[in-house]
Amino acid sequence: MSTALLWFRNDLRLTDNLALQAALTQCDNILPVYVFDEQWLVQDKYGFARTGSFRLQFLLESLQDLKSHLKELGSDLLIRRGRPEQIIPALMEEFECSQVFCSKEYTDEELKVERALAKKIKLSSFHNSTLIHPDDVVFDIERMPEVFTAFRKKVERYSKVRDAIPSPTSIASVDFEGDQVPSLDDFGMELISNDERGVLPFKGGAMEAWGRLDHYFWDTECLSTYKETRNGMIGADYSSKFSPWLANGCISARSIYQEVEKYEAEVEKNKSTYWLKFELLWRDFFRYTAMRYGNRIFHAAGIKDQPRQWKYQPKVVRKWIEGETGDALVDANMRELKLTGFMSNRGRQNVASYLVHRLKQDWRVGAAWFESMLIDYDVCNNYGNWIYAAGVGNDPRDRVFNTQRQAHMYDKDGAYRNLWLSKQVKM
């Protein structure tokens, strides 16, 4: 009999995953493994933890639920702290499995630990994480159009969302048993504590997904005006929220495209509900040019390769991190995202142009910090929105954008400056 093994990464969830699925069909039984990447727990170049108390709480319930929902099923998920590349090897001698299912990811790091297994182990990656299928795509990766809308109109002219896949009903996996998730404590952290001002009280896992989507689309119906509400920054339900569950493959952007479409064909189709398809083409857009640019995402010149001197000094920096500017709207939302590792879209868009273009500081710093602290970080998007906001990436326009008519027109009243700022802001 043969034995997969079933390797977990940002694909945590049993709905809609294709790696699953090939496991089960090819293979008689499977072994689910979930592998914490040391090179991911320790501190970057500017001292800041690559993955900070908010996001690795986060994703801790991910795998709490991913493990509750695999016993259900029959089988159960082996936990390992280290090297992928090392300790994958050693799983599949001990269990005798035959090869290595997984998804695919699209930037260095985690190339790398692909490349250096796919030299000692057969191993067969899925796309998991994109919308449109790269298979259905019209150009040749390397030819995608560089400017999203052009992108767009082509993907939303000549290609097809693939449907979800349901969920396997039971797993026949060898006999092993299944380790305990680990807690904050055991990598050092201490646990979070809500902020009761955060927008909601982010929980990980497949079954907060789902349940969010329910309230946001079917209890509530915001889908349907989420075009006007989406700028908001106060409050659970001025935006889908869905990012978190999305960047740790809670639930997939094809399980949300299949119910927005059902969502139109039940309650309404308007321009909010296309939105959210538009927002989740934005997510494909940078997936794409993660692929196509590949290391040059990360580089001080971004895609376009046009030199700046862009400083970095630690104290300008610090005050920025610690929402000290003397720029209300820049320090309330990084207060936010300080407090509750979650921060608006608006809110991202004005502390990046100012970090970059009013203090002049290296962008990949506040890359860097965004990533140490966001429950919903996605090396793709991050670096994407970043290089995009620095002027190097994908849009031709250099955008800057002015704070102080920003806080005008989408904070007008103070409410959410007075929020987060220990003063009342005066209007």
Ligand SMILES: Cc1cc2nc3c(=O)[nH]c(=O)nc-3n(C[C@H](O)[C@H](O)[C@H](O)COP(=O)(O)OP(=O)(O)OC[C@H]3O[C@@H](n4cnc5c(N)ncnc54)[C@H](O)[C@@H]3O)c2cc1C
Second form
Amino acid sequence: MSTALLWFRNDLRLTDNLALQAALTQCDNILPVYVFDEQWLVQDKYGFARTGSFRLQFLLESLQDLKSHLKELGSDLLIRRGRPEQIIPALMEEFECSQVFCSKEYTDEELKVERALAKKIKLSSFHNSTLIHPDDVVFDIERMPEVFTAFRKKVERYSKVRDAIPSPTSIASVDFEGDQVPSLDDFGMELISNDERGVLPFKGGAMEAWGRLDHYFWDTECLSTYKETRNGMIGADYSSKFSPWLANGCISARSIYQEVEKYEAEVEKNKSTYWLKFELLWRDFFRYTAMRYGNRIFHAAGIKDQPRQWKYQPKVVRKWIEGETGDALVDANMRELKLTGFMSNRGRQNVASYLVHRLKQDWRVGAAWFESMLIDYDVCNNYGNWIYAAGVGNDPRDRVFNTQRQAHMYDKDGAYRNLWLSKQVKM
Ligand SMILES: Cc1cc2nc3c(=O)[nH]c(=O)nc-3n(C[C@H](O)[C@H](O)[C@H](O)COP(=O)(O)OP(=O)(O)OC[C@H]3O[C@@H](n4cnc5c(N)ncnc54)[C@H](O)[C@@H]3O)c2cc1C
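Okay, that was the form predicted on its own. Show me the form predicted together with this ligand next.
Below is the entire complex, every chain and molecule, led by the chain shown above.
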């Protein structure tokens, strides 16, 4: 009998999970494991919790859902807290596992853990998070197109999205007792608020992800108008809100893409349906950027060659964090983030530009705050977008947002600013 240790990372799903599929086909039974990596549970150098309570809560819910699905198929989930590179080899010994199966990650800390593990045990990892499988692109990653449009045109022309794999119907599993999913309290944290002004009462897990997709695509057909509404800031349906589920891997980009194609065949195909696929390619673009540039996405100069000096003035940054800069659009967005763990894409672009270009602060402190707060924090998307906003990424232009103009364009009647600022905004 051969036993595979299936190490869940940011791939908390049973549908379209290549690591799970490989483990089930190559071994007789599996041991599903999740490890809360200690390095995510500390404070960063700015004093922010690396994993804030909104994100942790979403992760815990996602694990609960994963555990329930595993149980339905005859298995369960082992949960540990510590360093995966120590815990996993010990579990392998205890349960006599022959090898580890997991999804690939593309950034430094995750890769270090993977390398440390690979020195001790047999580890097979799979590209499970991109829309386009890296084996299906026509360029070497080291020579990928630097600008998004060129990247998109290449993959749209030459690469095909692979079909999503269905969930297994049963899972042969080692005999073990699964663990309870811990609570926020077990991590010494509590949920800050459940502000009813938030866009959506987000809940983690694959079931919720598919429920959201059903709502956005099939029940309301909001997908048909996505391109017109996507720059909104208020409410559940101006955009898909798939990001927290994608970040935790509760649903795959391939599954979403496949559903868009089904919608195009059964309901309608238009600019909006295309635009959702387009946005999923942005997500891929930042993953490929991380694969190509490695640690440079975290550096002050980003992926540019010229050295860059940035200011870090804690008092100035604190005002930005608290939504007290005096710029109503920025302040409203920063308050939404602090009270809900979410912010629209329009908001993110504005507050990032404001921090870097107006307040002249180091983009990395902004990225760290987002890392702590965002319910959909995704290392490649976050750092990729931040270097882009700071002018040290893949953007050929140095883009500075005029927040007054942006407010006029996207919040003409002041509804968004009034929602989040106690004072009424004069128009
Ligand atoms: C400074 C900054 C930081 C960001 N940090 C993150 C982050 O940590 N995690 C994250 O998932 N997104 C991040 N984004 C991208 C984007 O803002 C969110 O993906 C989007 O707002 C999520 O809402 P949605 O799912 O409704 O998006 P939709 O508009 O419905 O888009 C569908 C999906 O496409 C992808 N997508 C859309 N826009 C982008 C983009 N600009 N870059 C990459 N992928 C995109 C996301 O996976 C998203 O869920 C950041 C953007 C900026 C400007």
